[in-house]
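Quick heads-up: it's one chain on its own, the form predicted alone, in structure tokens.
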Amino acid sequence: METKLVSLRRFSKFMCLLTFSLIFLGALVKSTESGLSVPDWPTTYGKFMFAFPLDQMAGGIKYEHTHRMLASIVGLLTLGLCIWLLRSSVGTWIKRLGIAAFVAVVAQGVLGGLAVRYFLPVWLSTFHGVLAHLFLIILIMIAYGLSMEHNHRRHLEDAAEGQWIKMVLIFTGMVFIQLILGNIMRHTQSGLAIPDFPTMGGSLWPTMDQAMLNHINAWRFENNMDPVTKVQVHIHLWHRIWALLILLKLGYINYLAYKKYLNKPLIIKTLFLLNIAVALQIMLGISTVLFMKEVVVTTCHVTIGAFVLGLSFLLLLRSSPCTWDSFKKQLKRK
């Protein structure tokens, strides 16, 4: 039994993993706007997915071809871990959340086929970027709940004050926002609709008036880019400042963990690693721009920042008791 229980959590570890791949590559179709290159669903130009020629895998095809294969091998392996959590001795939690899971895989495969089928329109694609990150969470605490950390620290009364597990579920849920923020900006095509940095427009503060659009579009029309509108202006420099407010909030957590939590090795561990991993997310993104979204940079933005909100997500786990009935208390102690 206990041989099972270990095979099962290494293969939860996996389909995380697994999944940070998926989003990478689903990341390198929409940086290479690949994603109209197979314009048929589920069929692949009008063959079974599997059966189709590897010599024909080029240009843009190679990568939503492999996205849609590793995709399918993900759904594939979601169902196996759902019914593996099924038939094992695991809490009824964690069997619903892979059932969850599956639900979820299930959905993102449908909606990554009807915004082929329909041309990508934004909500669609924004929808199938936000619900990949959502599938990613179920696996994490999945995995989390599997884990011999989590069961040891069911027999201890370890968890964090109420204060601190309000600020770190605050904060997962900021990076939540500035994910669906992105997927909204690169599906609108506002990427580089504030193209410089650190100036905005061509000022250090933005104006947001007529001026500043001309003096954008100029710039998109040196650079051969269609002009873009306010709607997109304003789509872009919320990302940056929401970016800014996670990174004061990430500085509030440090101050936090600083005072009251460096006898906790785990906190302290997982929020040494979130901080590499918004330091790095930063000056990817600032990359970006400068870079002007060039393919590799852009798709590891995108990659590490489902890594910062896996990490987010971690550190909450971490520090909240491991039941809910205890959680809910402790978020209302002071």
The other form holds:
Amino acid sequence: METKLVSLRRFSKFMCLLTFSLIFLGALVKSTESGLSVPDWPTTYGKFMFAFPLDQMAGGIKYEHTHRMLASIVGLLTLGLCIWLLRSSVGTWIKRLGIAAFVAVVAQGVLGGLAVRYFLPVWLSTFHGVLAHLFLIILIMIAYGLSMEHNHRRHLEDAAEGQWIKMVLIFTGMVFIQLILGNIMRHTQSGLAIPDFPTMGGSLWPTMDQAMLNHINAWRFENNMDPVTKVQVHIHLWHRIWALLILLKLGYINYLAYKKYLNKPLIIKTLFLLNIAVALQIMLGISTVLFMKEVVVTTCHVTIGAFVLGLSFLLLLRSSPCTWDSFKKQLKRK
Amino acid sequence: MVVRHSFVFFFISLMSLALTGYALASGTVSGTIKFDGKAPHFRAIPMDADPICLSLHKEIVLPQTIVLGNGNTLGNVFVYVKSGLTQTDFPIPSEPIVIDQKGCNYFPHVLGIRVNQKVRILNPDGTLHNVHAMTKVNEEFNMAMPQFRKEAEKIFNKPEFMFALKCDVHPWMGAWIAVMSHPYFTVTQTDGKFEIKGLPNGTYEIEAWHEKLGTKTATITITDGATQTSDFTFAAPSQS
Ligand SMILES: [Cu+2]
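What does the same protein look like in the form predicted together with its partner chain, given that the last one was the form predicted alone?
Shown next: the complete complex, the earlier chain at its head.
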């Protein structure tokens, strides 16, 4: 029984890693604009996906086709995880999460397929990008629920105070909103709607008027890009503003941790990693603009975004009590 | 004999007079299109994404968006009669329009086709393309053209002004298509010159369209089948 649980535990962590790779590949598909390089779905150029000859994976096909193949593997493995969880002796809520993960992965696959069939409408592609992160969160929750750490913590009363949990919860929500903003920005082609940093449209303070738009579009013309609208500039601006707010919030969380939780290594360790991830993420975001959406930089920016979300969520899990009821109680307590 | 000859002569004279008269009544609008400003900074297209495409070019390939000739004349501008035509029904040409995907690029880059005219899409490269028509009015399609499929045929059955044709395997491949209900349109070459012939007397709105520089219009009046000149200058977007 125990050995089985050990394998399940490892498998759930492996699934998290695999999902990160899948997000990386999905981001690569968007960065290279090759989402429609395979025009049919679920077949690939009329062939069963895994029968498509690898030497024909030219241009955008290598990204899109690899993404599809890995996605199918993740889908199958998620089904495996779900069945495994249902047949194991784990708690009901983890079993439910297993079912949720499977539903999410199927929905994600169908969304991806529909996006191809309907020629990538903005909202569908955006939703596909957002659901990927929800799926990741479910997997992290499963992996944490199965972990030794969680098992160990169940017998301790080591949860942080309600105020801290609330703070981390809000932070995680803010990161999630940022991922939605980023997704909208990507799929509305607004990634370079403000093409300069630290200036914005030529001045330090974005005036958001016609002059700023003209300045941006003149730059875009010089670099052989299509003109943007004010809406695109707004979407882009909000991604930057929100990043700044996240950074401020993280600063406050660090301050709070320094004051109260230096004695909790689990929280400090996770927060440390989160700080590094956020710093890296901001640098990558700036680089995405400065290197004009260079494929690798942009793709890493999306992937590290998923890491930031994952780490914030892990911090939340590690700060919270181990059951839902005590979690709610803890939040209410001052 | 003589009588018959003179009759034939008279008849031919009459016919040619009528034909000349007809020809006189149809005018021409012509002009030159220029670009004012600094051309964009183009980076070479990274064709190494597909070794077959890469092998087809010895030199670097640049985007076809701003194509300039001597004296800043502008190519790839679509010029057409936007309004003023009284005739609504025109015979559909039986000749198909050809779009070639040679060297992993579309030729021509900007083109006009007629409603219900056949469009032949060629794939001479021996690589895999997909032809994605990003239409709004006509039915959108994303058609696979594997290496063995050398040719495909498509028809657009509704007028639609300008949609992009894309290949998502090779993201740099792009063309612009206008589906026209009449034959009065043309596309400039690098010399920037255009000529639209056979216009009946009347007043017309002429529009010049460029994918990055937008549109310019002019109103012209054709009388007695004369030629009207209408030059256009497109300015690069300015910082102010
Ligand atoms: Cu192609």
